[in-house]
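First, one chain by itself in structure tokens, the form predicted alone.
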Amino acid sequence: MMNDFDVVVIGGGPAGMAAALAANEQGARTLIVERDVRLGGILNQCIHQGFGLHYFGTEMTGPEYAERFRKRVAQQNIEVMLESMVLALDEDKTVTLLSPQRGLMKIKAGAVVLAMGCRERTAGAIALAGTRPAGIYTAGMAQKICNIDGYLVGKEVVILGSGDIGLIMARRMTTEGAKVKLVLELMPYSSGLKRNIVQCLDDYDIPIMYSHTVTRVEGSPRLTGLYYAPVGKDRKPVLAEEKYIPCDTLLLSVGLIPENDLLSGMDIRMSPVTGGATVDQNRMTTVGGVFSCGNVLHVHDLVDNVSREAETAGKNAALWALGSHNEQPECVNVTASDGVRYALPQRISAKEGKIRLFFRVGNVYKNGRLSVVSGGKEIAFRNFRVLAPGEMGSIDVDAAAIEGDVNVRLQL
């Protein structure tokens, strides 16, 4: 049976656009399905600088980065369906979607690229105690309300969590005239980039308290204040040291969840650490012809890395659909230990060439050695001064040196 499209890309953010362009370059008939009214994803609301330094060699805002890709997509023979929601994905790569222009429809794809991004954890997800007043937002929602809708969400702000979006919103709220009174972080370290700690908190004299969390909120109908306390080694609050701070707004930057709901009925092996699929070096999942990239695979700190990874997925999806590489290869497994939370890809099938492994650590480590071991031998290493959870690292290995399962670990 002829496929409707060689490659269907689900999601039109930075990952989806880069994947579609890479697939199109291989000669694949490509479709992007995007639920929003325009391509670009989260970048459309990220009006701050800091994007594109690695990919384009110049610093730009999120909308500028997205616009460069939108123009490239428009110049290619890539079909785009906006305001369209994918309802189901079957293992035979049939995509069921709902479009206001075309109604309910099924599309048969030769290969599918998952590029749906991620969503934020909410107050309900972290079981925030207290009343349910107005004035509690995820940091990303506050960013959208401020940068796209043009409204200030509050005047006296506390931020829970030091993820990059929360740090950036601390600066944004300050420049818009609000008072950011405090940033609280459950862990003893920040989960954001070091540069954002400096540029968004230190430069604006915004205090951050590590190993602290919100214990309860109060107020009706709007937030009037909250209680916070330090946490012990078990990360549970020490209520005897609870303190109160008045505020009218609480922003939550408490983690991101890859949007993998579509995969619930598929036999795709998932990673309990990343929340995304397990993939090989081509970013193919355990279902042949289904690829994953970007924040739906694992949360990135730089959009430049998202674009590069998506190009890998898009290119190999096209090769699979066009028949060049359409068999599941035998793989060795990649694991992580001794301080490394996860390594990706989780499987390697290549017999030659360089394989770039990405990893995140589980704590702040100084003056050590990152070691990659296969077959009882060290096949790659990297000495480091500092490794932190907020920054994704990478190391290259020679595929020809792999003699069995691969383990990425720290030596201190």
The other form holds:
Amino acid sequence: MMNDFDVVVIGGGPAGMAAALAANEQGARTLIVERDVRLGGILNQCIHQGFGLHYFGTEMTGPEYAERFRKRVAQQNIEVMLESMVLALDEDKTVTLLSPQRGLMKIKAGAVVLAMGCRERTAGAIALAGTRPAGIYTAGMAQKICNIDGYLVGKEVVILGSGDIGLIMARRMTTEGAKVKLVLELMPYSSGLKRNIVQCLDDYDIPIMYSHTVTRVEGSPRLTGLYYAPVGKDRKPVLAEEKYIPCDTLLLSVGLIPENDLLSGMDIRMSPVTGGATVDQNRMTTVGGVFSCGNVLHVHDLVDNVSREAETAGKNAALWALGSHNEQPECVNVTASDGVRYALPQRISAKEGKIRLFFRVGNVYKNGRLSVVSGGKEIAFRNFRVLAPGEMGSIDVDAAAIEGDVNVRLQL
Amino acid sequence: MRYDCIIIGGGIIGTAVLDRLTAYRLNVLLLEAQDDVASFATRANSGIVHAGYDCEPGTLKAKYNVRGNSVLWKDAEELDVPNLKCGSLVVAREDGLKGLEELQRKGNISGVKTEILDAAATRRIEPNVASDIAYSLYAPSAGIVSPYQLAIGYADRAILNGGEVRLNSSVTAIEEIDNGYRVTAGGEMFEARAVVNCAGNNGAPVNDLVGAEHYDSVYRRGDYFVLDNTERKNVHTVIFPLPTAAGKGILVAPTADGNVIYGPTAVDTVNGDTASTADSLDALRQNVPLSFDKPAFNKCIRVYSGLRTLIGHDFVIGESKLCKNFFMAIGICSPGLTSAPAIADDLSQEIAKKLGAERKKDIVTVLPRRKTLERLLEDGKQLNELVKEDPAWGRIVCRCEKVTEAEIIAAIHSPLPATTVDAVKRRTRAGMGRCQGGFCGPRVMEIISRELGIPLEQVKKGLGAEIARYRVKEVE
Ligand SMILES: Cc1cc2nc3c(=O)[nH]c(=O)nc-3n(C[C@H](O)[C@H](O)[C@H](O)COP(=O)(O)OP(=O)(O)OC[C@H]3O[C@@H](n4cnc5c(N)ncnc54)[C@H](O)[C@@H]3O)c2cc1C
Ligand SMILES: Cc1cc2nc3c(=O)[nH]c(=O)nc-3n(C[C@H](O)[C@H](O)[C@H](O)COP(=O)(O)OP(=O)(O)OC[C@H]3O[C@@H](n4cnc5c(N)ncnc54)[C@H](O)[C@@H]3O)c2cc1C
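Form predicted together with its partner chain structure, per the form predicted alone context:
Below is the entire complex, every chain and molecule, led by the chain shown above.
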């Protein structure tokens, strides 16, 4: 059967656009399928500064960053289907989509790039006790309602979780006239970027309490207040120290989950740590010709990394689709231990060249050595002053030095 | 306006009674306090169609449970309500065989077929029971149904058969008048020859409004976890522990919509309380693994709570001895969902007889099978014809549950119109998925506003909740 496209990219956020551009550059007939009415993904609602410093060398807002890529896509011979939701992906790389203009369509691809981004954990997912009132939003939802629809969701706000979106929204709600009374974080450290703690909380005198959580919410039909308490070593709240705070809004910034539901029917090896597929250095999954990049692969804090990762995936998807004899290459495994939660790619097939390993740590670590070991030898290291879970790190290794499985670890 | 009969309360009992009464030549009105039917106990329960072995033989509960189980499946099919006769297991460890035999004995008296299974046979039905489960009581006639969709289905069919439903109409006064009653609800007055009290948790207070028998109610809350539909593959049947004095215990069950629930707890409380507590949720975390081997609390997408209303040890059903033509179906705790169709059959017959009404000749029995994307995906050609006619069939609004704009529009214009985000959710599943309406909630509000021609600010989430919106830069 003839392929309708060489490369089909699912999702038209920054990852999808960069992947499509890279695939197109290799001469692949490329399609982007996006369920929203415009390209840009989550960037469209991130109207704050802080994007593109690494990729473009200048700081801009999310929509500006997205616009640069949208322009490039428009200039190339890349087909874009908007308002088109992918409903299914088969192992033979047939993409099934539904759209109001086209109806139900099946498209056969030579290679597929997954770029569906992530979604937020909700109040349900953290099993919040109490009533189930209006006034509880995920931070990203509140951000969309604020920045795209032009409404504020409330006036007296408590934020649970210190992920970046929560921090950004603390500032945004404050500058729009709401009172952000408190940020509560379960862990002893923030899961967000340091710069966001400083610029979004400290600069506005918004207090953050670490090792604290919401114990129950009150009010019906609208939220009127909530109880919170410190947590013990087991992360369980110490109810004897429960306190009450009145508020009409609770924003949740308690984690992001890669949107991989499309893969549920496929025999693809997933990572329980990242929630994404496991990939090799080309960002190819265990299903040959299916690639993954951006937040659907692992949650990124900087869009610049997303764009670069997506270029790798897009380029290699094109090479796969245009190539004549494709096989899953022999790989060594990359594992993480001793404080490193995960390292990505999880597999390496390359025999030479520089490979950049991305990783996240599971706690705040100070003054140690990040070490990459293969075949009993340390093949790369870096001394560090601080590593925090909120910031994705990277380290380069020389593929030629790899002898057997690779392990990324900390030495303190 | 004068009616033959007024029903107070639009839970499963009130809607089933309405459905049955509209089969007679009677003018019937249902008054519901909330902005949709199925807004209280009927929307927050386990959704189990019980077999009936555990009810005390000879009680109304036993009688109506067993009969209800035989009628309900047909109703669900006629009304196009999701259901599955998946059977149930009461699981027990080595020391629990006696308890199972006692249940079986009760079941035999009530006419319920059950079977005691050993460890291996139990696992052929449910491979994922806890490892130390040695026996189980299998009841093949048990199953699951969508409780709120069943109530909505009854209401829809009743409206097509000439019944009337008034929402946002809380009954605040009932007065005996010549040859009937005058009922005040939502600031309006309605008269009827007969009244049926199906007010659920307010059953006893509504009795007091008119001076019928006074009852004291006991309220018992049950909290649940709802799991992502990815867990459905791990649960094949309804799994109960051995029942205790507090109730049927914490179960693990599939839902008719394709999720899984763990619950309910049993916490004594006051009328109206549906706020879950941390202790009670912890009790679920501790108890579920005792009967089920694959607990997945990390796949929770929501918690919810339902309130049981108990009057003594049995249902209260029939005409008041103090007030002529004032009927009651109250204290309907578990197995009230299962019993509803049988209760409604008896009660409607009794009322029709009292009012001297005959059956209508032609009534609607089968509702048209709803078009859903899920069904249409099996026939891509029909779907594409629909999309060509109406692009709303190609526009997915709820991404998690894959609900199209066309399905939402259909729900808004159904016989009993859905006018709130929650009402749309109960009819279409939009917002019931893992993102819990985060994305589609605002879109559904826009569609309701457009379709019903009401300002966006007036569209409610449900239960009167405003979705607060302040214009950016307008917050005072
Ligand atoms: C609030 C917030 C603040 C941030 N701040 C910064 C910052 O200051 N600086 C910075 O560098 N980075 C920041 N980031 C991170 C960065 O923006 C993200 O990592 C990046 O946008 C992820 O890109 P993506 O393309 O992987 O995902 P997304 O942008 O989420 O795009 C995914 C796209 O896929 C589409 N899609 C999903 N499923 C389907 C389907 N089945 N069919 C069709 N289409 C589908 C979606 O509609 C979406 O358009 C921030 C992120 C957030 C959320
Ligand atoms: C936790 C739990 C689990 C259960 N599990 C099961 C099960 O698995 N299987 C089963 O068979 N049964 C089960 N049940 C029992 C079943 O849910 C109930 O028996 C049934 O829903 C009761 O229906 P109802 O119509 O009497 O009450 P409701 O559904 O509560 O309806 C009463 C209605 O009356 C309205 N109302 C109240 N006061 C007024 C007023 N003054 N004016 C107008 N309207 C008024 C309310 O708004 C409400 O809509 C369970 C119950 C609970 C709580």
